[in-house]
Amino acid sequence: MTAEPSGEPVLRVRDLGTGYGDLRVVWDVSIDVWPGEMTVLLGRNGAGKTSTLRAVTGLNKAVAGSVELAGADVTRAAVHQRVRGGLGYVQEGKRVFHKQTVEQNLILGGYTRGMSRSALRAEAGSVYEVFPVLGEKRGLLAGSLSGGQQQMLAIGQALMARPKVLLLDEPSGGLAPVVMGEVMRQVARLKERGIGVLLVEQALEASVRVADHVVVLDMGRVLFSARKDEIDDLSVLREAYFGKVSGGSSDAGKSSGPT
C-alpha cells in the first residue's frame, strides 16, 4: 500500500459542515492537501464542492468541523486572515478586472502583501514565468484576453499573494477542450512551486491525470478518497462520481481517506 506524503498537510479539513442560512448542504467533509501536491475534489452539480471551498476560505460559516492552515486552526478566522496565512482562492467564472491591464490585475492581486507598486510589478515576473502568454500581453486590457487567458490571469492574481495552498473552482469551466487541456497543464505546474492545490472539477479524466489525491463528494459527504496511484481501475472512480457508491469511502480510499 502506498504511504502518505511525508510531513504535515498544509491544509487539513476535518468533519466540515456548512450551508446557507438554515439550509445545510455540506455535512461531513474531510480533506488533506500537501505542499507540492494536488487534491482533486470531484462531484456532480449540487454535490457540495463549491460550498466546501467557500467554507474553507471563510466565505461561508463552518457550522461543524475544523479547518487548519499550515498547522493553525483558522475555522473561525476572517477571510483576510486566511489569505495572509497563505490561502488563495480562485472562484469559478474567470473573475478579472476587464478594464484594467493584465499587469494591473496582477498588482491588485498582491495588495495584501503591503509591498510597493514597483515591487509588485517586479513580483509579477514570477507569474509570467508560469504563464508566459500573460507576460506577452501585460499591457493589454484583461477584457481583450481569450477565456483561457483570463482564467490564467485569475490564477496569476491569486499567485501574487504567495499562497501556501491554492483553491481552484472549476478552472476549465466554459473552455473549449483544447484550451481546457492547456489550462490544466499550467495548473499542474503549480505543484513545482511547492504550492498545495485543491482543485474542484467536473471534468473527471482531465483532472485525475494531474491529481495526487482524489476525493469524490455527493450530497455534501465524502463517498471516495484515495491517492491516485492506489486507483487501479477508473471504473471504481466513475461509479463513485455518478453516485453508485454510497455509505462512505470505497475500499481504495480507506487507507488514505479521512480519519
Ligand SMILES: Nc1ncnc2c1ncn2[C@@H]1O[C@H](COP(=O)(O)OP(=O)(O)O)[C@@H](O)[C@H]1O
Second form
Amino acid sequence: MTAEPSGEPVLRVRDLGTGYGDLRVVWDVSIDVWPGEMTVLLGRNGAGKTSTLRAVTGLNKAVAGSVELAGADVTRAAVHQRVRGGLGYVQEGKRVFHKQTVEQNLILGGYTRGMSRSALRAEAGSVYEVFPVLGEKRGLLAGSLSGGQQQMLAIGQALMARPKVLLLDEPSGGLAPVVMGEVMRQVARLKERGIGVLLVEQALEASVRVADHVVVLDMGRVLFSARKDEIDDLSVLREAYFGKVSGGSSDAGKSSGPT
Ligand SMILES: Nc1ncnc2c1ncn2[C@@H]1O[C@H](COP(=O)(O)OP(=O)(O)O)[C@@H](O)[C@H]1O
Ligand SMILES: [Mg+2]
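Form predicted alone done; form predicted in complex with the ligand now:
Full assembly next; the chain just shown is listed first.
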C-alpha cells in the first residue's frame, strides 16, 4: 500500500496537446507526478508516450494545455530553463559513450546539462550511492557494461543535474525480461531520494509493480488513470491496455498479455 501523497505534485500536466507540424498526435493529456513517487505511463507503440514526454520537456511545442514544474508554469519555457528548474529526461534508446569510462560518461552528462566543473565530481559520488555498481565500475569503459548497467548509466547521467522529476522513456527497451525487472527495481530506488519519476513503458506487469500511479494512453488520449492502490484488479488495467489489440502486430505483446 502507498500512502496518500502529501503536498503538491512536482510535475502537473494538464490537458496537454502536441503534434508535428499540422499533425496532432496528443489530446487532453493530464498527468501528475509527486515527489518520491512513480507514475507509469503505459501505452502501445505509437500511442503518443514519447510525444507527450517531448512536450513536457519543451522539445515539442505544447499546442494546448499546461505544464507546471515544482509549482512554476513552464509551458512556454525553453528546454534548458526546465532542466535548470529540475526536469530530467532520459530519451528512448539513449546510448552511452562506449569508449569513455563510466565516470567520464557521468561527467559528460552533467556537463551537457550545464553543471559547473567543480560540481561534477562530487555529484558523480552521489550517483554511485544510488547505483553502487556504477561506483565499482567507474574506471571501466562503458562499452564493457551489461545492457542493464548501461541503462543505469544513462539514468545516472540525468541524475548528475539533481532533477526533482525524472522522465524515463522505455528504459527496459531491448533488454531481456530478467534484466528488465532489475532495471525497474533500480529505477524504483530513485523514489527513496525524493525524486518524482515519470516512467514510460510498454511492459505492463513489471512497471505497474513499482508504480504509485498508472496512466494508460491510447491513440494520443488518456484511457485510464488511477492511483495503484485504487486498482483492485489488474485485469481492469489489462483490458484498458490490451482491450483494443486484436492480435497481430502490436508491440504490447512484449508484456505477458491478457490471461
Ligand atoms: N517526428 C515525427 N513526425 C511525425 N509524426 C511523428 C513523429 N514522431 C512520432 N510521430 C507520430 O506520433 C504518434 C505518436 O508517436 P510516439 O509519441 O512516438 O508514440 P509512442 O512513444 O507511444 O510509441 C505516432 O502516430 C507517430 O507515428
Ligand atoms: Mg516512444
